[in-house]
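Form predicted on its own, single chain, as structure tokens, below.
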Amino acid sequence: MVVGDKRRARLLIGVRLALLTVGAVVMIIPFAYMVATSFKQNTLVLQLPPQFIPHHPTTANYHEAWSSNQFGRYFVNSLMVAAATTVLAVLLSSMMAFAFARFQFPGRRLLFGLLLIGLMVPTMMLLIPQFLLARDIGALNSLWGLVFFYTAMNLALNTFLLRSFFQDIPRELEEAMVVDGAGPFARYRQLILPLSRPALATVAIFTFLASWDEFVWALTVINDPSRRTLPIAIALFQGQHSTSWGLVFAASLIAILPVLGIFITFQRQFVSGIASGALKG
């Protein structure tokens, strides 16, 4: 029964690699088509048999694509747009968290289950509340508009994560920062987030993401094409260049920098933050 056991366990093991190995190849492979296709000539690019590693590789696409369409204008655009929402909604959301997870105030559940009900609405649903809201705020055609409207979309879903690890933190420490007189925001300067690191990498890399990727908004409300964002861009530049493949995955990769910088950063962070229960409900 053991020497059973024992190969039943291998078996399933190896099942398992191998069902994790094809799903890597199926992910990699487009990626590193792509890759591959970026430094590539024009004239090379729907060769057949594709090629994932071209004889003469070439970085003019990176050039023309950065200097083409005000793309480095757009690039710039997005990176403040996305630092600043992510800086503000993690800030804004951690209080709202330690309020939800350490206070008790009336209609303290009510606000909390309002905030649960804001996710199931499908943003599509609120495009046009939120321009008719923009509009009399005069946030519309304005990069702060958007830092404005992004950092209200992240808000409920990264308090609704950082309320679940504020609360596994003992209130034991919070206990003894009062016998020495700590008031509730020392405790959360002090205590709650240097213990909450994990989770704030967590919604800070949510929240870059979201708002960098974000395209309909921004579509809808921006129309100087100086305060375009990288979604835009690269689609009016793939509607530009339809045919220059090498062009516009060059520029594709360029927008997908930033979004590994911050996973590198925060990646110790973030699987600790998983590992710890900060994705938990």
Second form
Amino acid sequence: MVVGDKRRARLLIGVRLALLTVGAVVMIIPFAYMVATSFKQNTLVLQLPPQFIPHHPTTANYHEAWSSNQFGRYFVNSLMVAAATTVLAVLLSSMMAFAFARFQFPGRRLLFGLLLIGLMVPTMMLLIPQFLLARDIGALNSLWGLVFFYTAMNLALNTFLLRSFFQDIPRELEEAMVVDGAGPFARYRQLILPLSRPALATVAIFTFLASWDEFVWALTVINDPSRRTLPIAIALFQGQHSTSWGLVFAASLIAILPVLGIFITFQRQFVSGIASGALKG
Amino acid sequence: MATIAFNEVTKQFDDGTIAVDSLTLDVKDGEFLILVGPSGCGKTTALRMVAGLEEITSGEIRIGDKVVNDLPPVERDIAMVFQNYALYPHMTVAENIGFPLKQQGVKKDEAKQRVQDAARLLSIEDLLHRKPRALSGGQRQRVAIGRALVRRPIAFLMDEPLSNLDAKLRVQMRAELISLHKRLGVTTIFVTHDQTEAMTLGDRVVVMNKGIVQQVDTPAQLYSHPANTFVAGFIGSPAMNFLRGRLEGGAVLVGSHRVELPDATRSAVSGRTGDVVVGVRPEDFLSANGDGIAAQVAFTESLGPETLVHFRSDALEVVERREQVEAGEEEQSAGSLGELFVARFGPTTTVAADQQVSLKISAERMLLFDATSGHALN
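The form predicted in complex with its partner chain is what I want next, because the block you gave corresponds to the form predicted on its own; please supply it.
Below is the whole assembly, all chains and molecules, this chain first.
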């Protein structure tokens, strides 16, 4: 590299770092403020100028959030729904993706096109038809009903992502398995799934996050207070006339923990999934 | 072990391409048969049809007494070695080799023993716990072969298994394959585009071009008695020289040079006159004492045990063979240097570039082909 190029490269790196820092600050400040507020007493929440490090930190908000409004139960409800949805959606979408990636069957393109259309319809538009369907099949006010619809909502995107990953797995490997006596299910289980761990981790995280965070559908179909999920519980902390922000933020931070745990567990595979084209498309 | 028979087998792809055209061929029990030809000649498709990875458009394939056209690969009792080894990257060497046994439901103890046996046979016992990514090309190839032979199949199918190895390792693996075949005696179909591999490995060699079998014969016969100009040009390195010639009485005129035909050739072409293609192997150009074909040496290549002498001669006229050009042979690149011919001399030759030499053609070994069809005449 000649001298001029080196200087220009250094300048470019400096500009890049500055832009990234600005972006990171914009992303981090609200989160940092949320963490700070969750440790403040309620009377100090809206204090000006805002304090990022509370003078008298307290964990009272966390205690109150966890013990009030059956928060623990909602947490467990959410965990069950998100975990079941993740398992089901990843299992079904990986099977569908395998079929779309590797098998020739009549209507393959049409079916895949229909699946993609599902990605293009806004969730809000589906709310009423889905509600009518849920009513007809007895899926209202039920956690399994939530699992059923959350799974359906995640299938299209997951299948789309996994299909492109599966297509990149060398066909020769599958042919070798065919000659070795492996049927379609054995190939799916013993070749496609183990080789697609990064992609599976990626869609698992997406699915878990999507069902963990989902609010509108849960609010629409769940009436029984004991079957509420976390997003509804957090919303309940917001009163009509006043909101206890310390409580809301403490509850939100508790809600983040499982997502954080999942991300840390699958982080390596998630990143390599993105890097190796699990998300190409 | 088993015989494999192709009976009028044709494969036409959806886009209309005919990859294999009416292939009829019998592979003998325990035979090492080579399918060779340029890219796109249909050799791999033919192999994949035996494996059951490709459907047959028409005709019949038998393995042993059984017609296998509609049988899934697993029921054909064959094993295949792929060009890129196709080792399962997430499994250890032992798991790779043992995979077919697991699918067959072989008991764990027996499977373990058979994996050990295969590993011992291929000298890869120390590698059983490694993953494929931690193996060299040669080791991967051995594992792929191990996975094929652990099943004790009735036939091996090998799709260019040596093409990804470096030249030295390829020679070593060739020798190992020959020795393995001698020990096991399993019917083997081996696909390659490398004519050296074909000549050294096969009991018999099938030369294919554009989906059609050109000749099925032993390596020696293919070399000395090719059925047509395609086979003559494809087999042998450097390729055969093709010269324009004219049959006249008991001799052939090659340019201004007259070669008297030996009795056997004379009776083979009796009554024939007119244009022919004269095929001369590089080693069949011999030194003459001034009364031969005048030639000017363009350049020489010293290969150690032999020296290749590339020369031009106004007395000779080269015949362009369309199929040879299509085969993409390296020797054809010499065409860009003008009408170059090649002769093979001993290592001690003193012939050098720009030198004038006098050559003659070995009448006994010279081959004659029909100028229109390219079919061999002698």
